[in-house]
Each structure stands twice: as C-alpha cells, then as structure tokens.
Amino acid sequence: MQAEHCQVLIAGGGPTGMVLAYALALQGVEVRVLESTPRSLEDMRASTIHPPTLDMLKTLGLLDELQEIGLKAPVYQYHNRQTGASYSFDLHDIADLTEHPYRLQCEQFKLVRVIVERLKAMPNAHVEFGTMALHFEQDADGVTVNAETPMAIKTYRTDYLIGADGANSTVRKWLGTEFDGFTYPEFFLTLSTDYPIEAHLPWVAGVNYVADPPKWCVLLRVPELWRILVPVSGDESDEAVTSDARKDEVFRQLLGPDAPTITTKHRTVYRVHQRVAKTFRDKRVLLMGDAAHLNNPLGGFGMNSGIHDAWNLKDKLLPILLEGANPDPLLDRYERQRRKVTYDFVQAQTIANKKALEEGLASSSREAHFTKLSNDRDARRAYLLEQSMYASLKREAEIP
C-alpha cells in the first residue's frame, strides 16, 4: 500500500488541531488533518475565546470573520441567588495589554468551519473527514500512520504526528502515556435555548457564574442562544439527565416556579475530568489540547489552552521544518512549557473556579475575596490577568 506524504499529520480536527494546521499551512508547510467524524459537528461545549487567544487569531487573519459571527462579552460576573450580591469584572481594565479587552462568545465548531474553508483553498493543506488514525510506528526519519476510512485503510508517511484527537486520544493510548488526575463524580449538563432569559433575570450579563447554595450554574450568551450548564448526579442515566422533566426542573430553578415550558435547541451531558498526560512528546509524536490535558469548563480555559498549545508548537515546528533547526531542544521546550503551565495554572485555576461556585459567594472568605477585588484595582488587575490567561502565557515564556 503506497503511503501518502506530508510534513505534519494532525490526528483530530477540533479547534486545537485546526489552528495548528492553518498556522503551519500559512507558512508553506505540507499539512494533513485526519478527523474521524464525517463533518465538523455542532459541539456545544466550548464557546469562550479569551483575549490572548483573540490576539493569536488576529495574527492568523481569522478574527474579523469570527467577530462577525461571535458576540463580544467584556463583562462577566459572579452572582449569588440567595443574597442578590453580584461582583462584576470588566476586561477593559486590561485594555492597555490588548486590542481585544473582551471574551468572544463563539462556539468552537464555528471556528473550525472557518478554518476548514480557508484550508480548502490551500494546495499544501488537506482535511480528511471520516478518517481516524488507528496505529503508527516511528523511526529516525519519520512516522508511518495507518488510518481507517469508511471504505479502506490508508497509510501516511509524515515527519511529525500530532495527537489532537481529544480526551479518548488514540495517539496517546498507542504511546502508552499515562493520563494522571481524576474524574469528577457528577456529570455536567448543558442546555441551550433561544428563549429570552434576560426578560426574567434583569441582573444577567453576557457571562454569569451563579451560586445558589447548594446548587450552582453557569449562564452565558452566545450569538443566537442562551446556554445553561449545571452539575447533575453521576448515578443517573443519560436519558434521565437529558429528559424533558430534568430540563423543566433546571429552568424552574433558574427562572422561578412559574417559568414557562421552554424549548431547547441542544442538550448535552458529559463527564468532567482533571487530567494531564505524563509526557507531551515521544520523539516525533506530540500531544496537545484535550489529548494532552483535560479540565472542567469553569472559566473557559479548555479550548483556549489547547489553542495556546498549538501556538507554542507552531513556533517550535516552523524553524525545524523550514530552517533545519535541531528538533530536540525545541520540542523538549514545548513539552516543558506547556506541561508546566497546564499543571501550575490551568488545572489549579479550574479546580479553584469550581470550588468557588460550590462554596457559594456568601461564605465570609469568598465574600471578602470578591469585595477586595472590587475595591482594589491592583488586585482586580492581577485577577483579570489570571482569568484571561495572560498570566499563564507570561509564565510559559519564562520557562527555558
């Protein structure tokens, strides 16, 4: 079986894999993306793009198109339903660092589709939907990859294989890489609706982290819909969690006992993990995005940290592929930088964000914390740099 050749083969066509593919292809690298699904699916999980990620997407010439289909959210807030207390944070407080002092609410599948259309016009880039990487073998000169299509097994030969194939990464499994961490006992349920929730909740902003002890939820606006995320018992079946009865219960808790029957556009239930791969690199095979690390979605760090992986790896691969640079120092640095940032920032911050909602904003320590942030400009700025992910990128750059 004759192998098809490319310089970089990316397993996984989500936002992380597609951003890397496009960034490399713009510089003339021969790139191929293998995506197991037959098309870009409407995945309703990730929808928040943070300011530094917007800076990166602008560099790639993608931002104008995304802003036309996204929704700017400069303000987000923490709100306690029991006390009525709200604490708002405005990203214009860090406008001196970025042209984009806002979150862009734009579902990840829209970003993927924009890039797919760009790649179609590039002779050095190919996206193959309905194709799943099954197995690979690497040697001193490259990697041979076998992949399955609906009709055949195909073989590829590539200089570097990138595993961006998600939480259940086949690439990571074949490497035998441990995926350390834990899985939360509860599920997360996401509902979306075009019902005007703001008519019932005059306090809402574009992004809301809502504590209602002992319950909590995340309520955010994307261009056409409101999205509600709530934790649910891990002991229930998917059918029970996504049932009409559970949907109605969620909206009654949010809008009150007299809430109308609300029609949803999407219902998704999924497990939530906090895990990091033991290594992000094995010779010519590298991991990034969910294949390398998983975290809960509170704060919107998952997709963004994956794109930051891609941005970092792009900067390492280009001198290797275009200038003949020694790969080992560069790719080892990719692993050191992104793995440490994942441990020190993304994992720690997302766990802390979940704990803040679970404890409720009315606890004395939590109330004191948010009061300090509201009244202390320096403390608030430091907090915004953490939550917007500028602080994590600064730490990354400091790692040799």
Ligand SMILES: O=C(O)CCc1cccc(O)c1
Second form
Amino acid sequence: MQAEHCQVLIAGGGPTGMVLAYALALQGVEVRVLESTPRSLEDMRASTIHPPTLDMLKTLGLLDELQEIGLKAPVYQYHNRQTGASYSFDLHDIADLTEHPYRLQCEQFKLVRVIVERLKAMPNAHVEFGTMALHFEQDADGVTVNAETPMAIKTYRTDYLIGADGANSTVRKWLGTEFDGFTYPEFFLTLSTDYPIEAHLPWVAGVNYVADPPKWCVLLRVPELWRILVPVSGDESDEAVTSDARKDEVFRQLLGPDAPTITTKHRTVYRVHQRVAKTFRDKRVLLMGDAAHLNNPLGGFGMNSGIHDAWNLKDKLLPILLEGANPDPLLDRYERQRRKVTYDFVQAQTIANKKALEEGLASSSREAHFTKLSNDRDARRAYLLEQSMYASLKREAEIP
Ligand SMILES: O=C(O)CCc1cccc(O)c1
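Having looked at the form predicted alone, could you now put up the form predicted in complex with this ligand?
The complete assembly is shown below, putting the previous chain first.
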C-alpha cells in the first residue's frame, strides 16, 4: 500500500504543533498532525499567552475566539510576604508598543481545541489523535514516518517532518541530538481551586510572584480558577506531595494560620528542566517547542517560546513549499535564530526568575532593582519588553 503523503507532517498536537499546522494550512500547505493522546487532554499545563504571541494569533484570526474564553491580566506583581511590600507592573506602560497590553490567561488545551476545530474544516489539513510517530527515515526527496495507532502501524511520506512531540520527543531521540542542560532537584506542585482567594489577600493581582524566603509561590488567575505553584522536595513520594495535608499547608502558607479548608480541582506534581537540544535541524527534520527546549514555568515562557518557534518556522517553510526557495539557508537560519534566543533569553530569564523568587525580594539588590523599576519609566518599559517577550523577538530578527 502506498504511504499517505503530505507536505509537512507534525509529530505532536500541542499548541506549538497546532499553531504551525494552522499557519501553514491557511496558506494552502498540505499538513498532517499526529497526536499520541486519544483527544486533546484537559490538563494543567501552560496558561499564559504573552502580548507578541497574541499578535501572532490575531494574524491567524484566532484572537477574538480566544479572548472570549480567556482572561485579560494587564498587571503582575512581586510580593514579599515577610515585609508586605508589593511591586506592580502594568503592561499598559508599553501600550504604545503593542495592541495587546496584557497577558491572556487561557489554558493551552483551550487554544488547541479552537485550532483543531478550524483544521477539521480544511481539506488540506488532517489531525489524527491516538497516533504516535515512532520512527522515521529520510532521503534526498522526503521523509518516511512510521506511526502507531491502537490497531495498526501506519506509514506516511512527507516533505518535512516536524518534531513537536514534547519533552520526551521520539523525533529528537531518533535524531540522536544531545539535550544539554540540567534538571532541578526539587519538584513543582501546582494546585487549582475555585475558592475566592482574593477575598483574603487585598494586595492580589491577576499574576503574583510571592517571595517568602526560603519558600515562594506563584498565584495565577485563570478563568474560574486560581492556580498555585510551589516547589516541593524531590525526595517525597507523589502521594505525600499531593496529599490533603500538603494542600492545607500550602494554603496556610499563602493565607495564614487561620486559612479555611479549601478544596482543589487539580493537583499535579512535575519535574522541571532547563535543557536545549544541540541541534534543531537535521536536513528535512526539524524540532520545535518542548521537543527542542525546556525551561521552568516562571514567567510563562514555555508555550509562548514554542509558538514563537512555530511562527519562525512557518516563515521559512512557506517560501520553500510554495515558491521553491532553497531550503538550506532558510532552515539553518531557523535553527540559528531560535537556538540563540532560547539560550540568551528564555533559558537566562527563566533561571533568573526562579533565583529571584528563591532569594526573595528582601535581598537588598533585588529590592533596589524593583524600586528603580518602579521609579524609572524607561527602565520599567525595558523590563516589561523583556518579560512580555517582545525583546526576544527583536533579538531574533537581528540574527542573520
Ligand atoms: O509565571 C507564570 O506566568 C506561570 C507560573 C505558573 C503558575 C501556576 C502554575 C504553573 O504551572 C505555572
């Protein structure tokens, strides 16, 4: 039987893979997405869409629908639980530089579902759930991909294979590229609740980084829920970390010793890595998103940087596929640009964000830094451009 052919086959149907699929499909490219899970799962992963990513989603015609289901969060703040000091940053301070001076809080599975519905209506796009890319072989003319479904092994033929298959990427493993970096010894616990936490915390904003040395937490509003992130010891069992006793301890840390008993909707514990693949490209096979790089979630850069990979890659693939442009210079530039930005910006910034919370705002240099940002408009705007990820895209465009 002849293998089914498409121009671009994307292994992995998370937000990164889906954004690339939709961006290419809108231009008439034949795309196929293989996603191993049986449907898009309602999980507690990334939930922040930064302003430049909103610009991209607007170009794709997705923004109005997302704004209906997401929550606008223009303000984020750093709060010191020990002194009560808060430092607020409002994205309206860069409103002259962006159409979207806010983070849109919208869980990644909702973005994925919106795109899947659009792709289903397009004759040149196919999304296959319950199908996992297992192995590939490339030659001068294309890539042959073998995938596993619950019933069979299927074979596909494609001009380009994109590994957007997450942290444990099978595509990356077959490429044999190193995944350099490190894994933090502690685990991260996330809880979510529909309890009105804001009633207890008069200082709270939509996004809150709370330092309480040696502890810290992040408190984030998403539609109908608060999400709380805390570090936990990597030596404890998952059962201990997700127990009621630990949950009550987290809320006591946040709300004080008289905290009521709060019920949670989700409890998830996960390992956190800072890693970057040594190469993002091997001829006709390219990596993006978590398959190419991992970082801690502080600042909400993971999903956004994956979507920025997708945006960059679609700009390289379209002239190749539609106009017959020479692939090598374009695809090598994708790797150069996105790897450099990943190291210099996403890795550096997320490592710094975690350190800042661990050290606490009470550290004199941190306090002085936030005071300067509060009083100096230019410094504050530069900081907001970094944290909103516009600075990383500006840097990317400068890389030849
Ligand atoms: O910094 C951010 O925007 C996200 C931090 C966060 C908060 C709650 C849960 C989670 O997984 C990450």
